[in-house]
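One chain comes next, on its own, written as structure tokens: the form predicted alone.
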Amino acid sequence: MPIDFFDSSIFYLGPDDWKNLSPFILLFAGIAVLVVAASMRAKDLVLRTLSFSFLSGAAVLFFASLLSQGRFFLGSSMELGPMERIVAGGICLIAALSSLYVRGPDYARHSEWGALLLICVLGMCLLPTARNWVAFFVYLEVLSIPAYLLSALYSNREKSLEASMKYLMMGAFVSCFFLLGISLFFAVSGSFKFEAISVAMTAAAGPQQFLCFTAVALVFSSLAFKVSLFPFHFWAADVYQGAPAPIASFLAGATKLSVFSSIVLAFSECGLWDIPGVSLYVKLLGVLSVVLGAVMALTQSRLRRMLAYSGVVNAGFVALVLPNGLSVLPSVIGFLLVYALSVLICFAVHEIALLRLGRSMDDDLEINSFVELKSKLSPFYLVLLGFALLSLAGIPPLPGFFTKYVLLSVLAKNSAFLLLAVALIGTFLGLGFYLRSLVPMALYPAIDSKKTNSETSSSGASLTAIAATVFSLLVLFGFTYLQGLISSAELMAR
């Protein structure tokens, strides 16, 4: 007798199973709150406290979960071990910390700015235990709903919904690319399952093997839209400069967490790094970052553009270890890790920079405007924002160098002096565009401004400063301790 659906085992929950899926329950208790919170027009600083703490309290319970035993639910279709549960802790935080220093009256205006942060939350830390494609896609599109709302909080403004339109009908656009290549995949192995597809790719030979390498270059380059790889990254800098900087600072950091992080649990899952052409198409599209994102950063004369290039600079670095596999995922959270985090302090120093000068909120810097921060700013800000720069730029000590140095040291074990070289020259013209911003506030004399502004000070903004500095050398101190913990913990539980 065939048993109903919703009597089957895969929906049980045991003790543990609660336990374990706890941050996403407290997550979707927060989204619940924060709808009831927008419906009834509660103030800025009420949604500002519930979505920091509902995120915070999901972050603490995804690390102190870390060497939980890994754990499959709904059948095999998703799995929580160590790795997806720092990568959902990290993404957490990221967006935690944007969240202290949304303010102004375009979020009293859309108080859903909680809610909608949440579910794009919830979409990034699901995203990483997918294990198959269908659930997979699920989770792309409810951490991207969400991020395409998100960017046009700014709505009475041209810009903002320029950007967020652009974003919009290329996200709509890759998304097909992304359905046709799984589609492939079902039609090669008979199945979404990683497993069944692994089985697959390694059977396949002649024609089946061009099916193969065109399925994972379409989902490829549907995922490299989100991280913004070249040639896929043109709507991130209308986003970075449209969007309000609490947004832009929280996707730029974690999106790129949860999609790399995904990337390589997936394609390692289904054996797509054995496929030929894979490989050579992935590291094609890191060096292409690397370089044209570079010459495009040093061309740039405001902050939050030069910024969407760096990110796609960041994002080429990490496409060329890619195909190593999972022996790389802890290199790749770590350095993601300090990139957001480093992103995180620039955005929130030049909100702060914009309050001081008297400049609308939704402002871009000019880089040669950087000398008048000297009499508006602290050096306590200033060395904040040259702190966040140069460990973008890799600058030894800073937590931003031994992150980068791990990452490319995968090159040199595996040989890849060419991609190497590829890397320390986009690390070299690095250098030109980020000590391009610090020079005007080091070597010319300070102008005093005539800008003032009522409302000169934003105590979240330099909260989320300081507290990106510390967890940024919090991740440099324990880094080489984190990559154990975390390779410890996988063989734990597999």
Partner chain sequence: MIFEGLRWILLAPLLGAVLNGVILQNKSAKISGLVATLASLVAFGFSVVACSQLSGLNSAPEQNFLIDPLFTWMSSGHVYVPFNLELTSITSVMLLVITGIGSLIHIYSISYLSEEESPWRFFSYLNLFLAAMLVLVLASNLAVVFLGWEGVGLCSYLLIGYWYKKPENTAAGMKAFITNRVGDIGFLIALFVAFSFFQTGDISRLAERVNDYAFLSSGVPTWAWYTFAGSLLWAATAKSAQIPLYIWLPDAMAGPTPVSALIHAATMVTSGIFLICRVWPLFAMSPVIVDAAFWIGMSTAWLAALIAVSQTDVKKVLAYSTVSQLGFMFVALGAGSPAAAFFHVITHACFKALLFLAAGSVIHGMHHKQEMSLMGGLKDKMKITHVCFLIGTLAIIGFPLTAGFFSKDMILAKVFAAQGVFGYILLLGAALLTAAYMFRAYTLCFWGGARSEYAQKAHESDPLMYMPLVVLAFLSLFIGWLELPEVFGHFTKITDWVHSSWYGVGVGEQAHLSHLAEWLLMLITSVLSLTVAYYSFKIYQRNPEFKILPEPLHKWSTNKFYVDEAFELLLIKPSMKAGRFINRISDETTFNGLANGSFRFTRLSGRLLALFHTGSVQTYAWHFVFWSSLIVGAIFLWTL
The other form holds:
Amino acid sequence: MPIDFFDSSIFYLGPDDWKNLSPFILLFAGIAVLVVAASMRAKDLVLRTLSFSFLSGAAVLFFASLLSQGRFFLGSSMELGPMERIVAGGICLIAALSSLYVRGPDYARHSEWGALLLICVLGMCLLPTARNWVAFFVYLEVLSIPAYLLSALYSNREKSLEASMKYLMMGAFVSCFFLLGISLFFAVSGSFKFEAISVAMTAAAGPQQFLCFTAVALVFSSLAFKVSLFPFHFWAADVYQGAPAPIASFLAGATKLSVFSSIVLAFSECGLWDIPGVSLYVKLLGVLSVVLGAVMALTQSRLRRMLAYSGVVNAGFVALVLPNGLSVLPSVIGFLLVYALSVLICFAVHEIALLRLGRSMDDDLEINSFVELKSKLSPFYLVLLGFALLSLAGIPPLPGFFTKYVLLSVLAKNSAFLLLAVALIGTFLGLGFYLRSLVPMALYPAIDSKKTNSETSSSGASLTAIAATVFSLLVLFGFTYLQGLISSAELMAR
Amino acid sequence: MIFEGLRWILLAPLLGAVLNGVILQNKSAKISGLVATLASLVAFGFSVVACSQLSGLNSAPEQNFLIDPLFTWMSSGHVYVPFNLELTSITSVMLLVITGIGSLIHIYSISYLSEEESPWRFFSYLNLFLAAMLVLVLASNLAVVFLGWEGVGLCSYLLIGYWYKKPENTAAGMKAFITNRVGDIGFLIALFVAFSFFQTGDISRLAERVNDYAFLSSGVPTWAWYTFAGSLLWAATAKSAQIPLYIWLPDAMAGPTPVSALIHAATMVTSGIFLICRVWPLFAMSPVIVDAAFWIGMSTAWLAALIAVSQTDVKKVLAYSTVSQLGFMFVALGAGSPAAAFFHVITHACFKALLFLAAGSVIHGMHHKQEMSLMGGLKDKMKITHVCFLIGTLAIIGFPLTAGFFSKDMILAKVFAAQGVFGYILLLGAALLTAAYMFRAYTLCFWGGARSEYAQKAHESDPLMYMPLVVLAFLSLFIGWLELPEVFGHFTKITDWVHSSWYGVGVGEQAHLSHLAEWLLMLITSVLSLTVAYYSFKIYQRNPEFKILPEPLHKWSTNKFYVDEAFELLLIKPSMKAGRFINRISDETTFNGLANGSFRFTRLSGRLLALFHTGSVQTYAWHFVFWSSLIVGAIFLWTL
Amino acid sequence: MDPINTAMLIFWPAIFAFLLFTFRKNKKAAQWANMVFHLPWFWFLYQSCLLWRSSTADGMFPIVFNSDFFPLLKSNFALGLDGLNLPLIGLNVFLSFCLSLYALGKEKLSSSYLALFALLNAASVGSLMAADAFVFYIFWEAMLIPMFFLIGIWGSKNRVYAALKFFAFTMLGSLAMLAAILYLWVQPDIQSMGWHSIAQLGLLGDGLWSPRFWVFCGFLIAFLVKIPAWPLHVWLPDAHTEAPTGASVILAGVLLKLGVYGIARWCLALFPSIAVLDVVSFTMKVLALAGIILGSYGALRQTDIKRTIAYSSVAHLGFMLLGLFSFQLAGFQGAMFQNIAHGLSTGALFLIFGIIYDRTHTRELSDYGGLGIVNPRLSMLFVLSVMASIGLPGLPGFIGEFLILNGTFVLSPWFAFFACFGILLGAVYMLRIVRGMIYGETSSVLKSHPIKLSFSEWGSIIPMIIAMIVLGFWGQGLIAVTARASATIIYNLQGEILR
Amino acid sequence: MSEGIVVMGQVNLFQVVVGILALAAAIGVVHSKSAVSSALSLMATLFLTAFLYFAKGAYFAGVVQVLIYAGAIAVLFVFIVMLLDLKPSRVAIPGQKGVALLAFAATAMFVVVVALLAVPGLFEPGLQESNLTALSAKAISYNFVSTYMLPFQATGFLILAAIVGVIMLAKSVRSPSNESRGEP
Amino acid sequence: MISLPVGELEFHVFVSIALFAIGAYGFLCKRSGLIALMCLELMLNGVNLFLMTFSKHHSSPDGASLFLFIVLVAAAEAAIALSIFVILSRRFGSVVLDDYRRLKG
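Can you now output the form predicted together with the partner chain? The one shown was the form predicted alone.
Full assembly next; the chain just shown is listed first.
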């Protein structure tokens, strides 16, 4: 009997389903347009406006659909709930802002980065919606392949190539382990769907329990690599330093947000948290990355490497909170979003500093070389950078504090006081390296070295635009998010 | 009975001080001196009016005092301190002494400081001192007495350090202030006991506490009485320069002589004894402390006398004689008769002030040279100062019918009645020593040939200086008549005043001596002291370097029995060193070290960790496999 | 006198701070604007005083201004005003006014300095008035950033080390407080983070090592670091010596007081049953005594004048801690009074020395000498404020110390006895400074740098000296202000003792 | 146990021989002297695993393996190796790093294998009815268009990204760059 | 065919895990990047074999579809990796992974 091409029972698109998928459709269109633009060797400005408009459009659509649409299922490969929409919207927002100041390499018209950026965003938006491991794997690859390529944007400079080579090799190596993990799941439960696996997990007994634990450990360690938790964070510092600034900032913020939320969704969907040893494993990684990440960050002399290790510390904070099921999701998303925006500001101001000091575009600045900045940069940027760093450190009047407070309250609610102590020690050490990087800018006397006229002053303008918008968003988002939290909490109830 | 005038006694010197110190600040001694003297005279006038007001009032003993309530200084919980001024019989006498002698000294110092470059500072401090002393005397609440007590300490610090260019003056000032502060701790403890156990700071109510039976049986712990009396005694020893804490008085001579006369002879040093006389009923409740006072007084009298004998500086001799006379007053208190002590306070104030001012005019004449070895033969160059100095010396050794005779004789009588013959003989020995060193000083200064060109050129000071001398000489001759022993008829003004000031709380005086015993005592003391005086007069005329004490004792006494060095060695140096050591240990090494150490430790471990980041992809991959399998293995074993 | 005035007490300096950021060009205008800004601030203070006096609510901490700020975090923006925090706010406004006078004509103090100063004022007044644990924590931490930059940018030589150390220590303390607030926040039956709802929170259990004890310790550690109590005081000497004059006056005058106020409001009043445990009160008294004795020994050891004054404030704050834990009305009110007295006397000391330091740029005692000859009036004021800080009767220092020691004597006579030695040591090291600076021959430094005060500098010192003299005799007025609030707190504490 | 027909019977000789050969070829990849020989032994392993798939009845998978994996990717490797005419890379340097890892990887893996083999019935057969045509092309392709519809589309973007990326990288090779080894 | 006592499932699992282990070992030890990439393919091959065995065991086509996805992804990765290595060797003269250590610390 002939099988009609679309078996309506599984893959049925209702009349108003296009509203749910509209942001994805917009992304698809964006990718197409940008590939065409790439082939026509469009200049940076055109690429920037195009990618910014598509990405911000997608973000608006995601947030709009958050209020109007309910849950949308597409077989087991996509489930679009309110939380996934917020995550996707956030990712598009971050991508849009970081695409504003991407600069193609100076020698050749590299205009492909637009398409790659959009494909990477697509991957990130899809990841939390996956409800079976095959889809999860594919979205993960859709996310990481363009990431490897984007970090090789300045392909004539050794640093950028080395960073992307490292990221690629490590990424491929780790995805093999990820595959082994999901095939173990498949071996135990006979299917990749999360529900089937959760049934199998509860039924597992004795030695099979250990097998499930190894499967979960393999899967989680490969995802921990993506999010740069402690033992698997070695690549982070090199890629942050090597990759071009906007790409590094986008990757730092967006990957953490998307991967962490998909871990929370997938692991609680599969019921993996109640396998003995898993929550201990995750918490152990969290503690290690908070403490050792902070210690590493204290010794860094370069701003971008310090931001990499602060990324490890913040990932550690989230890992401490992870194994408490689905209720943890809103605070995790809030925390990571504010973290991403702050990192974005840091990289943006770093880029402006590069321009003003007349350094080559992929150079990364020593923290104490910021001293000469005082004479060349208007204090507005220094205040911005101070704002971002102190918000990362979690000093109260700044939004970073509120989200960290909500995160820590989850720990307090589950009376995990040891973890709370570790988190507080982490914040204290965090104070160390955030303030230490503020010190040369603010406290040392200004050295008025010669003023260099930076030829790409125009891009400076866009940088300022970014910083300003991010700054306002940050404050706005920091506060309103918390009010919005309640309404989304109801939405969460299935 | 409410009398508004009391506040003006206090405000006059205060205004003087502010006028001189802040507003005028002019350079000439005449004008600032005049302002200051005027202020103290106004105070004297008001106090005379107040005293007449008080004597006119002869109501029942509990009511015969004047009150002038000003404002509540502080009141919180069990501590209620109203800032009221009060005039009782005992305070009225003290008031007259302070303002009287104060004004005389003001007049004296106008000329004494004629060639100073900032006399306004001196006069404003002197007026401030008067104000503080008046607060001490007039206060009705012990806490306000403490205000005066510390204020007086501050002014003595400022005045001793008046010539602040020379570092040893300021060192002497600091020493005085700090030793007084040691005493103030005792006063504070007494205050705390008063407020927490006796529920009041008011002197009159405190005295009533002694005989209201309800309070006594309400179970105040005995240690409260002892701490109260003990700490008061401790405070008095510091302020009135007794054995352990007298070291600041001889150094205080670094200040100008009028200061030494007013503060370190007449008023401040006696405030300790005055305070104990005012709260005597409470003090007498603990006989152990009274005996302690007796022996402290006795040992101070002897020690100071022994040192005074070998001193070469005239002001030092007078300083040690003050310490020894204060010892006498403590002995009187110890013998259980505050009246005798108070009488000696008044007489001593007069003749000691006289002696100091006379010495001052001698020093003034000798162009600020104080060494007796440079003096000699001044009797014909400074006639009036010589006569006054002679009267003062006679008064202090107790020449019959002079002020000293009556008060010293009364103390000796009381001691004989209370402690028996042994106490009497000891005190008599001290009195004889006093006679010895006083006449030594007298003869060295005024008799024999002039031993230096200063002595040749010495000239009599101007009338402004010797007029107060004459007044004081007159006083020290006739003030004694206020209190006659039974033998000479029943004229006991001082005892009535002292007893009546305890708001009717009578404390029985010791048994009375028979007339025969009194005659005998008077005879022995005056004969012996006169013979000693004559002998020392004769010896020192011929041989100025004669040593009264045998050799080992003489060397010790010239070095003031090394008490200062002992204090320095045993108390001040070790505590300072220990303090510095503790602070270095607790602050620098442990806590600072901890703070910096932890920072360096994290920095170091960070650098150690950085070694892991070799940069090659394969080490990163190696780490990935190694760590994941390590943790998985560990957790597997853990969950087994 | 509607409650908006009290809220304006906080927001007015904040608004002014942003205005000042726009005055980037000329310094002169900014400094004059800073001085003028204080007038409406005084007016708001006056209105709040009227509001306080008219409010008859006899409750512990009458809420004056309330608007919901964080419904999610169960906290709303509540401000309270009563006898405890009003005098401190007054002191804050007064000191800041004197410093604005001092800042006139100083070319080093740019408009961003003044803006940070206004932010610091806003945060400190905010934390004084906050009646909600969360809002209190935000203002408490918000004080750190401006102070960090004030010390860090305008300080003297190794200011960076001092600023970092200050930030690290205070942050350590406030993290302990954050843990306590977090624990309160997750309690099931807590309605709001308001001060009153925490006070009524019943279930935390009582006695030693109970959760209530840990929450108490969380709050206490933050305040002990701020006070600074003895073991945690190592940051104060560095912060004081490196801070510019204005910052160290405000640090001594307001920030340290917040520690004492914090203990009174958030420890003693909120958890009386824990504070009264003899283990807790004994250790606190021992710490206080250690602070007094070792603080004084510390001061004795310093050759740097500002460090000596810093150590002296460690000793004075040790007294206040003793007063707070004496559980007597006299002791408590004494501590509150000493708060103001110490603020004035140490503030005056720092200001006068700051003025001298602006000209001589050296802090070593050996460089000084003979100031009395060079500038007799200034040295007279210096001696007066030294006497105030030693606690000479007739000046406010004495009243505070006398009440504290009286209070402590009732329950623990031995502590009072040993604390008296603090007074003695205080006299020793302070007079050492006076002798080193004022008396003796004029030192070469003073000869080469003439100390001639400008009119604005006189203007900044005179009000402080007058305030001290007035407070010395009229102290009862201030004690009456704190009477009602501290009576209720002591009543609860003594109720707990009897239980 | 479900009553489904036990699909996996005993292993026959053919599978064993091919399996062992595949392992040998894999070791050859790792320990061969020159890159070319390791590329060729990689192609050998791929072919041998394809045989295993055929043995298992997964003909479609086997064909895909042969055509795409062995045919295209391995050939690409050989082509690149020839292009870059590398010097014969020295034998893998075991060094302490390698040995430690070898020990670790081996033990970890064998623990899992032993667990699998020792415990019979660890993986009881799946719940669907065991139709033998599970691995046929029809079943796989049907699967693609139903449950994994969206990932299938997403791989389109994956490939697009790869192509665009390679073009980008290729452009940088041609143009002379001022970049020289040891950039300051 | 002659059948051996060992179960088909267990043998295939053993072969695939062995392939995976050899691939991992090769990736970590070989100095040349290309060989490392080949070892990567080996590891993926091991996983594919594991998947196919269990797909047959559970007789569900999901395993096979993941097999196809893996082949696809491997192709994409190989393409990119090889082009990067081409540039690295053309520009910096070496394919040895350890030579690229500039970003460290």
